[in-house]
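Shown next as structure tokens: one chain only, the form predicted on its own.
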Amino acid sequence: MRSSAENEQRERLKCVVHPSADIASALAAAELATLIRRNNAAGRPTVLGLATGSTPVRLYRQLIRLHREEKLSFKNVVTFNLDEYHGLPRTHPESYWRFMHEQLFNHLDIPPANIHIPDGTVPRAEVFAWCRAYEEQIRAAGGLDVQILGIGRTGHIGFNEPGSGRDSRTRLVTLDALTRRDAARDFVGEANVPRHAITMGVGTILEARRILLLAWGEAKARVLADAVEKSPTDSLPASFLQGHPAVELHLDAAAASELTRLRHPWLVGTVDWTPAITRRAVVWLAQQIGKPVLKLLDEDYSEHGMADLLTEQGPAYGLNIRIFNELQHTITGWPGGKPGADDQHRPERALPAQKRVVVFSPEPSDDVLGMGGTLRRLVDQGHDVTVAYLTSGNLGVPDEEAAMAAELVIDLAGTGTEFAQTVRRQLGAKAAYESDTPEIRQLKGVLRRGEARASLQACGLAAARARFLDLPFYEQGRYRQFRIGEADIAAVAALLREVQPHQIFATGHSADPSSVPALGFEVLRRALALAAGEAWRADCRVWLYRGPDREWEPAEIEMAVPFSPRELTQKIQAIYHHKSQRSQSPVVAAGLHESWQQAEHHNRAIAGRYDALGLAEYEAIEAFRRWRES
């Protein structure tokens, strides 16, 4: 189902680019209502393969919509999942069992004998047997009619890791390090994360008579890409797509961003030069052949397919020098703009010169990670900054910290302290799955406000300065079934008239949209909708920043701040308050495991960059957007 439009030549795979998930996961939803419908009328069965995490979310809810307003039937639906972690009973919170009747079938009139499920507690001598027995179910329903799939960070689709062969049948895999610490926060930490997984095959997945792979958010970019546009190889297990008749991939935009029709037009069509595109060709032509911007010649833009932009807006010298220098103007060491300072060409205006800044970190640790050097300058340089963290973080503490913090209180208070014994003896009474309860949550809530508090003081900002909203979207739920409200967007906008700032400065722009950065940046887009038409709005500018898991190419950066090693020591000293984080994050950029190493790795990479394209040498850089509501 490749397409044969002219910009999308490179593409194996049919992909459809829609405005949000959202809107993707409704149009899959239709698919699948008129598939079910045609069946009820004819009497047949409709057969669907059904895959867990946080992508289908949404188009399980659009099933449960349609059930529910159109009256959709399932009473003829059924269904086969993909995968279950081996090990886990299905009253574990992370069982992949339990996730598809909270997501799905207990909103369904389903029924029950028509669910089929891996079975993750069957006795490891008898896996074998048990995946041919699954094999044989589903050919006895006559086969899959529609597979839904997501796709990994290794590329895995199911559990098929890299170096599943295109013939593999249901069978028990060893989990990849990637896909374990991914899930490590489901989990409360890569050691409870089960090693194993019962999964459909590859081939399995390949007898489906349709396929949809739905995927969302910029993390899932790059594997994405290579899916689809590079050859087959069972290194890359969703790349064995590409020999199906009928697959269709339903992307958002950031998890389509790396494909060659979007990050590079120019190499599989005709380009309308915009500023924007022009300054990407130019500085992705610099890092191809390893030449700053100023060194590029007339014919290495004819050697790579860029004649026409030379033709338009050549030759190479006159356009190197602009591109040099609108990447020299996004450099600055004044992040709040400088006071009397001549701002044409600068990020920030120079106005007010004490500006009111709000920062938003969706999790404790959050704001640091990402511009925790960005953050110390403006302190430093007299600006009004106010952090805000949207959530407790209390999910992503592990329960030995919880514990440890309780014994610390009763040893200083003693035996009457009735709050600490009443979370440690629910600690020693709780089961590895066992969600936490209230009293455990509020003490890791606890935990992480002081770890912020320490961090702040890290950075130059008085402990007093930070805003805990513990928005209720995070408090009443757990992840992946996270739903924001009326009362989150109530408190972020209160927040937002009170201080009425001239900077913001958030994350989760391009995230997967149930994440908690996402969540929490969909929370501010509405709390500034809100506030549209009121005086304050039109003097306040929004700058996205990022964490440590992905960088902005220097062509997408609009503000550059640079610091030194004594400022990036600082900021890692910072990241060090947050010690029950350490080790947490999924992140593993070139080796690095903990939290403020790959911090450091993502702001010298940035760096390194800037000076590779022939601007200063710095030590470390943090880079941001603008954030146009347009």
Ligand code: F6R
Given for the second form:
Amino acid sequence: MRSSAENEQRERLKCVVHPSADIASALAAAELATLIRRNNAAGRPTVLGLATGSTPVRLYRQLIRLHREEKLSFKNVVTFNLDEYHGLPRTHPESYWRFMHEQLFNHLDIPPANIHIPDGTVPRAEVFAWCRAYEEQIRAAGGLDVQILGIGRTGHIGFNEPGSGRDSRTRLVTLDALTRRDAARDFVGEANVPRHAITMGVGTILEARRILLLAWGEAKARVLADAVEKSPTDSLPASFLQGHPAVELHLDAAAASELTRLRHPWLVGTVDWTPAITRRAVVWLAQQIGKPVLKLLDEDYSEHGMADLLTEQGPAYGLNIRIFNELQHTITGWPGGKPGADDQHRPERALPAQKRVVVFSPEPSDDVLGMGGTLRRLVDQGHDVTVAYLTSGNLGVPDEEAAMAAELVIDLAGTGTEFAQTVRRQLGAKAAYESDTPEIRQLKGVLRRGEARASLQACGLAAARARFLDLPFYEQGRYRQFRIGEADIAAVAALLREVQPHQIFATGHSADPSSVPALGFEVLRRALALAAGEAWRADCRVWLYRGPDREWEPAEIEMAVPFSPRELTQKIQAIYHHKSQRSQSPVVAAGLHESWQQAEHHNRAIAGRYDALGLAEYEAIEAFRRWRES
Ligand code: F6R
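Having displayed the form predicted on its own, please output the structure of the form predicted together with this ligand.
Shown next: the complete complex, the earlier chain at its head.
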């Protein structure tokens, strides 16, 4: 890509793409700090609009650091939060009041009277008047100097869900089904997620003098690209930011990945036709016009802005064959390499014929969901497979499952089972919103380990090949508040040094950086860096698999492992063993409700895409991409 103005021509909002969420957050914090210092010096207050959720956590850590290390004072800062769940008391672990105090306010010198957060406990009948008073307080404070925003997968800002108008004001809203599903993990089950919230309106937000929207991770990429590149519409409230005179979006590479300048750069500017971009463009063209790769004509290329590619690498006939062959070579039934075969065009090397393989699974079930079929193949083909579960996943187990397990233990062993009785008592006494006791978490961990072993056995792997690392960051934390440390990295490095794998399978590399998969990947990355230079590293390949919520695009895939209908069924049966992970939400019409349904859908979808490109027609495909440190 050359001219940046040209490449950004489709973007109606200013987007800055950063190497990481940490770097982007540090810059946003620096901007706030400059403003606060300037206002402090002039004796003026600074009025900030704040958001909750995973996105601003890094920004808040930076503000706390600036306060502690660089004496940034918040005595004269006034804050207004965007939103709060309606019906939650302040003490609820998921209340935004609690979030803001734990993540930010408790660590600053901000006077409590300067903090404003919508009150989730206002009775319904009084909400309207309460909301008007909130707006009045913002006005009386002089309006918002800066509003910090995240974005939801529905395109919401604050809790302004699709349907919210540009002029909407602070009010009570009903949460979108997708928003509630996204919050289900925090509330351990969708049924526990409140249905309503109080939120500043789009109009309220747009009155801020400056707006900074932050977004990380690939789950936000699609909705962001639409908000930035499509016309404003109330079906995507973040698109109303278009037209604000001082709005800036700070994104990490994963969140920015669907912007045209990154996803389809040939549509907006001059492109260096690297092999990767060429493959992406040819596959895109075939998909766009619904033709197999080998049937693309010169006219097809020139009519779709790719005449310069033809000039450089054409005519179409030869280019088509080259890309077709590249795609063809990604397909292999031998994910650990095919012994005795010429491996020049195969995704994996033939030697050593029997490889040592470590599959990293952030939580139990990620392994089979992402690559259950491939796991079985690796085992069947004689490789020495270890599955390392980075965390116990105990936070994802509903209380009912734990209660059932406690009963089971008591039934089996009579009354002598003190631990199970303690757990039963604690579960009985636990309020709906209370955090789990260490004993409850321990039992929930036991459950997930049991499920993981059963699931591995269904893939043909002895349960003894499972290694449960129970990384400390997870056991000592809560969702959104996890922080990885040296002990996590040391545990993964020790396992790698012990096994000295030829192949590693991992996931989470472009997920939301606060999520368990992303933190797990970061731990692995740092553990690999610790082992840099050790002999086994030179002969070790890292393959990335994806979660059931998203698959690789065909042009990104470097290894495609196809399955027969029977193998797909076996994979689904292996997933069934993760019983505690069944969906807690009521069945929604036509939705892919259960994670095994999503996995099946994606595996079939990739096979369908390969077929449409003119490759062989398979029942299902699991896809991988190589991770290269550079
Ligand atoms: C939070 C808020 C929401 C979040 C959005 C993204 O106060 O208003 O709009 O910013 O749902 O949530 P995370 O950051 O958790 O992905």
